[in-house]
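The chain below stands alone, shown as structure tokens; this is the form predicted alone.
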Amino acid sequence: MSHSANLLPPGNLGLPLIGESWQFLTDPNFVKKREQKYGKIFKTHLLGRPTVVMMGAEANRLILSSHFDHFSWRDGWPATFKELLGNSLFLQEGLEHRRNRKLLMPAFHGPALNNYIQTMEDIMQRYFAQWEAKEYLSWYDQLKQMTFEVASILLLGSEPGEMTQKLSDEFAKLSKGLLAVPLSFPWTTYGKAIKARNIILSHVQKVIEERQKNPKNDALGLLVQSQDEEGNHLSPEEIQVQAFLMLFAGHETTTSMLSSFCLALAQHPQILKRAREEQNSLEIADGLTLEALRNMPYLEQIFKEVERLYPAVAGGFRGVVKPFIFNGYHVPANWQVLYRSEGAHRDPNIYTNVEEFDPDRFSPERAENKKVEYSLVGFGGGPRSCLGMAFAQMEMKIFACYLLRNYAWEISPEQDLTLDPIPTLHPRSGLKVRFNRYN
């Protein structure tokens, strides 16, 4: 890459002040249309700032890894994210981020994961029984309740019941506010999101105070006790905001991926059949273990294909703190960049038949994602890849194991299965299904 160029990428900054934000938020093909017109890099104006959209695996590598120091996470997200999610790991940078990520790590890896399996199984089996009794349900909302219960019980030590349901409802209001017009009046979407944030934070604070008096072996208990080599602990305020983020991140994206998984298998009966056959061949009699979950190669391929074709989050914003050149174009400091997963995930130079749901593309023989680095980035990549990835993958596999072995589901006709991307990818009609025991 030459640093002599001073040519801005092609594109259109749109209207004064608002740019092309409205089109970006309402047109699911916004990026695709402009990519066809301008190519893999183009300029626009989104959410209050001039923006360069960069597409493809090489763009992912530059933003997530090789030019990591050219970007700011905190400056890359709208003010609504900062106000609603607080100064959590999501927006921290530099030494502060590295220190806190290290302190949070034990709650999401190694022995902690093993301790979570039984609780996940118990919660999921209870939901499966409820769904079987209902027979007809709107599955997306139910999956969101289930994943929130998993997150709140394992990460905060909550008990299932009325408070968990209330917190789940409050998080739904908060999610709707992330990309809303930031008007804080009580009747606005954003005002309701602010109120929801305050309710959740108040609850989290009470739980932290209780946990400091009576430590438990859940993620919050690990956070309260966690310390680095120099004996530094997270402050109560830091624990509050990190626990809040864990609850948010611990269920929103997992719900999206599980609903896409269920939708895709219902639409591809041969893939569903193979997935069932793999489960039935494993002969797991004494409950699931981490080792057993690692020994499900076809299920692993299916989830990678869900990640490729239906990423829960479409990409990520970063603030540009140092200018750089990409594809011969100059990207100035104080702008922002947006990388889009689909730029690599649907690149025909990397993946064959990109619109086809084909888990075999991830088989050892084909391994299409190994051709080019950063060609599969549903969980991010580089130094700031998703901290909870192992937690989420384990949760999804446990769900899939019980679903595939014991239950059948059919998509109800006459519903809109269009996938809306905000706040995370989800079927517009909520994925209405008929659910019953598999014979």
Given for the second form:
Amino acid sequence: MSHSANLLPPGNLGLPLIGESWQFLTDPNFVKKREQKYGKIFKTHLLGRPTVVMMGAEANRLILSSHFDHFSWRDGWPATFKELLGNSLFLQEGLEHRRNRKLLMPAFHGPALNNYIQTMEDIMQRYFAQWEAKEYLSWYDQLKQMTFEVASILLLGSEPGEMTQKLSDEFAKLSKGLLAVPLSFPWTTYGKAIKARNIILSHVQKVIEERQKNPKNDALGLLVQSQDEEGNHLSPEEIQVQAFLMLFAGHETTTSMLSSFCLALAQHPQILKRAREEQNSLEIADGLTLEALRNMPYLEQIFKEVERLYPAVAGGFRGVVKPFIFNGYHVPANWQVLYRSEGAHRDPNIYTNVEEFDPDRFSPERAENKKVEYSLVGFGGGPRSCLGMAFAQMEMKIFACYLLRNYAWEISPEQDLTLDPIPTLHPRSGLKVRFNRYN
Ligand code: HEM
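Write the structure block of the form predicted in complex with protoporphyrin IX containing FE for the protein whose form predicted alone appears above.
In what comes next, the whole complex appears, and the chain from above leads the way.
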């Protein structure tokens, strides 16, 4: 790689200070329009910093893997995130990040996942019964409440009922603070977010003390027990902020994918029919197991297609710590880069009929995502890919199994199904449906 050229990418830095942030936050086609005008790499100015947007599988590979050491995750987050999310995995780099990722991993992968199935099933069955009784509902908010409950029971050790509701309210205040003006007074949105964070953290602290005395196999219990081969473990303060981050990283993203899954199946009856047939062909007695969940290839293809066409997270920012050249253009240090999943997910050189919802593109015969590396990045990629991917995929599959076997849902007419991308992809109208038992 040469640094001789110093030709900046084409594009427009916009207004002084605010750059093009307003357009970025309000126009869902911001990136598409500029990609059409300038190509796969262009400059702009977003959220306070000059930014280079890089599109496509090759850009993903460079940012997520081959030039990993040229970027800082920490510098990719605004100051509000740094304060509200504390020194958790999102903001850690290098050795500290590697050590902590390794200590966190066992609670979200492999055999540990078995411990969570029953809790997830119990919570979901309760929600399904409530929805059936209601018949008409705004599904997005309900799904969000359900995924919050799953995460807060497994990660924060909350009990179903009043306490989970209290934590959910505090969490909502915290989320509002992430994009607020960082002025911390008791009456400001940001001040309320900091107070909410402290309430949640002190709750988690109490539960950690309990788990230390009486070990339990929920995710929080496993984090308390986690140790690497050198005897490193997470301190109670570290567990507090990391568990809190997992709740933040996991629940809206999972909600987004579940709601896109429900919407896509309602819009594609033939695909829904095949998904139901697959479920009915499986001989599953009472209660799901990891083994049974691994054996649903068509359902997996559908979730991959949801990930491709409706990625919950649109991409990721990184601070540039070392300059580099991409497609002949110079990307300077101290700028930031943004990779966008749509750059690869809707690339007609990789995927056929890119706009079509077609789970068969992921069948073993076609495997369109296998032709080019980093062409499916809905969970990121490389050393900092999503830590909760296996956890989320299991949660989504359990939900889908019960939904497909037992229920029918129809999208209510006259609602705006436009998908808004911020903070995670969600239907503008909240996904109003009629929900019934299927058979
Ligand atoms: C469907 C649900 C989910 C989606 C679509 C999703 C997506 C992503 C993406 C795209 C990234 C990489 C972002 C980037 O490159 O800038 C990421 C990272 C991460 N995710 Fe997820 N996520 C999901 C669920 C979860 C869950 C359930 C957890 C926790 C239990 C979680 C924890 C994390 C963490 C900790 C990272 C940062 C990893 C690191 O820096 O090493 N995610 N996720």
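Values in this document were obtained by computation on a predicted structure and should not be read as measured data. Numbering follows the first chain given and starts at 1. Here the rigid core means the biggest group of C-alpha atoms that line up within 1.5 Å when the two forms are laid on top of each other.
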Taking the rigid core as the reference frame, tell me whether Phe171 has a CA displacement of 2 angstroms or more between the two forms. yes
For Thr352, state whether the C-alpha moves by 2 Å or more between the two forms after rigid core superposition. no
Does Ser363 shift between the two forms by 2 angstroms or more at the C-alpha, the core having been superposed? no
C-alpha positional change at Leu201 between the two forms - rigid core reference, Å: 2.6
